[in-house]
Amino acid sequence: MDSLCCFAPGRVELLGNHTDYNGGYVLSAAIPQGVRASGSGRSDGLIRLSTLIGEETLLRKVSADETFPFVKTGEWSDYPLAVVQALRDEGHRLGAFDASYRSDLPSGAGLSSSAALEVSTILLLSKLFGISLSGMDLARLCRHAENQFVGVRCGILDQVSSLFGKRDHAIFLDCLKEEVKLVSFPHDVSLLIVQCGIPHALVGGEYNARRFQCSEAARRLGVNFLRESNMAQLEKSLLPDLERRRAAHIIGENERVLRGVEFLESGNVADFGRLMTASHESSRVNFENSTPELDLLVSIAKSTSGVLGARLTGGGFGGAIVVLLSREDRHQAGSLIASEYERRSGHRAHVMECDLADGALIANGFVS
């Protein structure tokens, strides 16, 4: 069988931090960097996965007839095998195959390299084995794979962003209804993604702990999801301080996303930037998923000429911030932020100038 090639981009979260698994709203965008999966069917009964890290080829082989669930190793290959598991659980017949992966997404930056790996895998397998699914169904299966088999209780944001991106557009996602709307992004502003030098890792206690705390807050408020509550109800409640702050972050983020869509549609980028900065402050104080390094980057960015707003992006606990700024200032601003951050922290910041990109594709055809 001829080799097929699929590409899935990473994403940047603009507003809506940790709102997805709370049934809320998110504003995100696909970025040009991502994961490319190439592969073909095999006749020897093996699933063979490989990737190149630096000069080292990492390889994993399992039997295609092996009784799943597969044995988790905690390595990158758990993600594509989790997708295999999710497809099989849905009754799809998969044979042996070979898949090799190449990525230009920085690992641990909060840009959803894991979802890009999942999406590129499910696109490849869909083409190899004649599986026809909608973009949202693909996203749901990838989320299921990460929730059930990798162990991260994430929402659907990352997978939807990778699949539904469109050049020069943000993605507005209603996570409860699982509906997507594309919002035009103003041409006179741009984004910088600035890594703090401390990678984040979501396969651990903090992410899942936040999800549990939000669930408890919703239960005490008498709603299924925090999206169904509001600040007035929260202020009247008797929630313990920790759960009150977690709920305040999610409720406030949902409000910021809805206002942010309005600001983008009207071209009000200054107020959109202020929402981004307010979002970071809530992450720092209420959700406690920021770090001193991310806080320092945001502080430096806010004092840099041309910057309209800045916040952490992704799950937090390390990773990167996203900066909104005038397009004409982005080259100089990125250099200034990186040099000042290194001077004050001792860590080297990696700066990516980011354009809003198209979503995942199979060969020469988009899937969304």
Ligand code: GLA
Given for the second form:
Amino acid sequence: MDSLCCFAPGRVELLGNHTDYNGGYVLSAAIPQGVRASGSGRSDGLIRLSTLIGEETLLRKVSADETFPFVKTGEWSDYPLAVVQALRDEGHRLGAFDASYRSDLPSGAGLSSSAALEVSTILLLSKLFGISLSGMDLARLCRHAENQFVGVRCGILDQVSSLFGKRDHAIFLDCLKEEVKLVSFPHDVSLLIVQCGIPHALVGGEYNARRFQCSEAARRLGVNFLRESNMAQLEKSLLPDLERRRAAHIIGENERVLRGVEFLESGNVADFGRLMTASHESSRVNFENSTPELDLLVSIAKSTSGVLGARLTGGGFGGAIVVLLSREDRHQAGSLIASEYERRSGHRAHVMECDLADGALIANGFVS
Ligand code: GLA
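Return the structure block for the form predicted in complex with the ligand; the form predicted alone was the one displayed.
The next block holds the full complex; its first chain is the one shown before.
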């Protein structure tokens, strides 16, 4: 069988932090970096996964007929195998195959390398085994794979962003209706993604704890999802301090996303930038998913010429910030932020100048 190749990008979350699993709104974009999965069918009954990390090729081989659930190893290969399992559980017939992965997406940076791995896998398998699913079904299956088999109870943001992105557009996602709208991104501004040098780890721990605290807050407010509540209700409620702050973050983020879409549509980039900075402040104070390093990066970015706003992006607890700034300043601002951060923290920041890119559906010709 001929070898096929599918690319899935990472994503940057622009506004709407931890809102996805609260049935809320998110504004994100696909980025140029991502995961490329190449593969073909095999006739020997094996699933053979390989990836090149530095000089080393990592390999995992399992029998395609082996009774799933597969044995989780805590390694990268759990993600593709989780996708295989999710497809099988839905009744899709998959044979033996080879898949090899290449990535230019840093892992642990909050840019969704795991979703890119899942999405590139599901598209490759769809092509290899003639499976036809809508973009949203692909996203749901990948999320299910990660929730059920890898053990991170993430929402649908990362998978949707990787699939539905469009060059020069932000993605507005309504997570309750599971609907996407593309919003044109002004040309005179650009993004920097600045990694703080300390990877985040979402598996278990704080991420799942936040999810639990949000669902507890929703329960006490008498709603199914925090999306259905508002600040006035929250102020009148008698929620304990911790849950009140968690709910304030989610409710505030939902409001910021809706206003942010209006600002982008009217080209008001200055106010959009202010919303990003307000989002970070809420992460720091209310959601407590920032870190001293991310706070330092945001504070340095804010005082750098040309910068309109900055916030942590993704799950938090390490990873990266995203900076909105005027396009003409981005090169100089990136070096200034990195050198000042290194001087003050002792950590090396990694800066990516980032354009809003096509998602996997477009990149692989699933939609034009
Ligand atoms: C991670 C998760 C997403 C989302 C973000 C925070 O990236 O995978 O589902 O919850 O964190 O917004």
